[in-house]
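Presented below, as structure tokens, is a lone chain in the form predicted alone.
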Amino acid sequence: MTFREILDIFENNDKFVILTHKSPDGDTLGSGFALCAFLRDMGKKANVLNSDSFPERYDFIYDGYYPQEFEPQYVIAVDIADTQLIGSNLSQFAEEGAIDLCIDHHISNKYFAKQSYVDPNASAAALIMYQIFKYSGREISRQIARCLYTGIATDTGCFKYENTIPEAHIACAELMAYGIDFAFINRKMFDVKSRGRMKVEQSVIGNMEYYFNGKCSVIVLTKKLMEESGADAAEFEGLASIPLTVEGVKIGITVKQRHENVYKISVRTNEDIDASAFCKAFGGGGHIRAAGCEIHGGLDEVKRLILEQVERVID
């Protein structure tokens, strides 16, 4: 698809539902709410949906947002590579043909929508959104700029991840010119942590496991640990980067318990290992250096399966 074709869709429809992925992060929320505001500024009706509740951590993204009442006419998924990421509370949208358009940047995108715009080279879905908005020639609001900056900044790890491309820096420089509170956003996203989050970090770092002569590190987040911390679910975002910070580690794995015998696996790698290919073996995917999947089974069984896959790729 072209940007012109996407803008034609915006212009030729009036009532939009925007889907964001479960366990939402800054990119899916920033992209979703920026698109919602953009469409409303065009005089359209639009709502953002998420299978989980919108995390308090991102409350500044929702500033001024309110749900509108209407019968959906067109469904857009943002930053969603697979219908499995939509979540159980929005399972009706996972059915074939339920989603009209997907805008995404994951190389593992399954092309489940009727139409798709996927750019695996883009640092974030929010970067694609900004490029579409800029191409339109329409003025964007400060709130839209704030949402887009958050999406790009969070998905690039404040511009330190390997997926950071020159266009990401250029886009954020241009978004800063709208007078957004970028210092507040970066501090809130990357520096400030609750006591509960600190408690969890202390536990997982203290109990980090090492395998294959220190080339692989694993941390485990159980439901009990997370519940006892008292931290909001969104605060556990970013923990997946901890295992790879250890010197000599080539692949860092975070095993996060979602339900009994259901674990979310987050994989971070250095230049030697393709994280997306690693997770594809378990039905997941993502980016070359950051990817995820879900594995069912007891904790010992899940770790065994993961380490068997690590052994296949570590060298």
Second form
There are 2 protein chains.
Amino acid sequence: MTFREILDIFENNDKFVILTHKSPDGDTLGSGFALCAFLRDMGKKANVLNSDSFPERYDFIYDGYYPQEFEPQYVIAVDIADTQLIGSNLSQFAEEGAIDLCIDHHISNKYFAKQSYVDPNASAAALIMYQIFKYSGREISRQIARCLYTGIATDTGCFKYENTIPEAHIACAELMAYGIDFAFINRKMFDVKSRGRMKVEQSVIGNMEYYFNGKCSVIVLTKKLMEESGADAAEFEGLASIPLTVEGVKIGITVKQRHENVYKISVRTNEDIDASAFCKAFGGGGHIRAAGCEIHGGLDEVKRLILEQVERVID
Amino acid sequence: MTFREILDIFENNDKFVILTHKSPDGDTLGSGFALCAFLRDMGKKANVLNSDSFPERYDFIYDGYYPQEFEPQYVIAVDIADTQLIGSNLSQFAEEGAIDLCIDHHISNKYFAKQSYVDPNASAAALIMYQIFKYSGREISRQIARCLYTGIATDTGCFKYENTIPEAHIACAELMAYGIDFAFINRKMFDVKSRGRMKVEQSVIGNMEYYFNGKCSVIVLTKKLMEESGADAAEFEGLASIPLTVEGVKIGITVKQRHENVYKISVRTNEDIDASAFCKAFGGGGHIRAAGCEIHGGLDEVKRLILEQVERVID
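Next, report the structure of the form predicted in complex with a further copy of the same chain; the form predicted alone has already been given.
Next comes the full complex, this chain leading.
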């Protein structure tokens, strides 16, 4: 598909539904709400849907948004690689033929839509969206620029990760020209933590265990600790990245209690170890630097099993 | 001064000393070593000096660097706003007339050198350096690109802070074309922490105090805590940003013990409060979002004085 064909679709239809993925992040919301505003600016009707509610921490993205009343005519999925990511409250869209167009940047995209524009090289779906808008030659609003900046910044870890391409920097340089409050956005997305989150971090770091001359670190999140912190589930997101941030650590492991004798294991590795292969040994899987699995047993038993596997791969 | 004049200086002199500021950071080292390599590539002799030793965490910046033997002829200060920042081991350069050229981006630059190029709008000294190199039309090496990227990334908090200008993004997009390992650099600069640092963070977060309905947070670093952590001075850098990361906090204060009854106060604020004005009340100063001062007295007395001042500005 070309950008011209996508723009023709925007022009030749009138009532759009934009689907964003469940457990929404900055990129699916940023690109979804940017597209919605772009279509409305074209005089179209458009709504953004999500299986979950829109999280409060992204409120500046849907600032000023209100749902419109209309009979949907054309469905666009953004940043959705697989119908499984649509979520249970929007399961009608997971059926074959329900989605007309998918705009995405995941290499794992399943091409479930009638038409798909997938660019796995793009750092974010919002980057593709920006390129489409730019190609159109239409003016975009400051609010659209905020949404797109947020999508690109969040999916690249604020330009930190390997997936950051030069075009991501250039797009954001151009988006900054709209006078967006990018420092506020970045502070909100990357720096600000709730007191509950602070407390949890402090506790897990304080009890971090080191093995194999500090090459492996382990944090344990028991149900008791999580309940006592007073933090809610969303505040435990991203904790799994902490063990690997310690200097010298090659494999960082997070052991999170799901139920009595059931533990979710999250593994993060640096250049030397394949996290996905590590987790496969326990029936799990994932990416080369980030993977997960579930192990049943008592905490000591679970830790023993993991450390035996670490010993096999550590050197 | 024009870039042409600066390049003429590079061409018309042969033996350069490049001064970087004490307690060196990624920008002074990045721009200093980039300039050194650029001059050497021009066939000149050049060394980088620092009053302190070059910190190990920046080892990839001075990778392959070796000091040359020569009688200095021309002295260039980079990222140095004031002769007080040269440091005690290089105090000979703090004397009037000792520095020929200063290239800097601090608005507070004291114009102590015979000639100065100061661009307070530039996000980093490394950004100015990149602009000079680009203007010259000379090829730069991948190592120079790494140094410049590091300077820009560190001084902007990885493009997060308000001082990030579009040109910073564009420069880094261009520097990425040299095939630099920017994700490695960012991981090392922003994510990896020593065990000592982890321990210190854990301790200060655990003892963080909140005032005025959580709008003000205070951390205290006593000499005892710092000694017991086993971490060295460099590992305490940047701790002052922690209090402001708590949700709802408008003014974050770090009280660091220098000596018995002498405390260094670091103040960080969000949009609502002027940190510089806050610190001026105690004879200090700085920027609108980050400032500092020194207060003499016992810890309780110092905290009382600070909180009285917070009460005056908090609403």
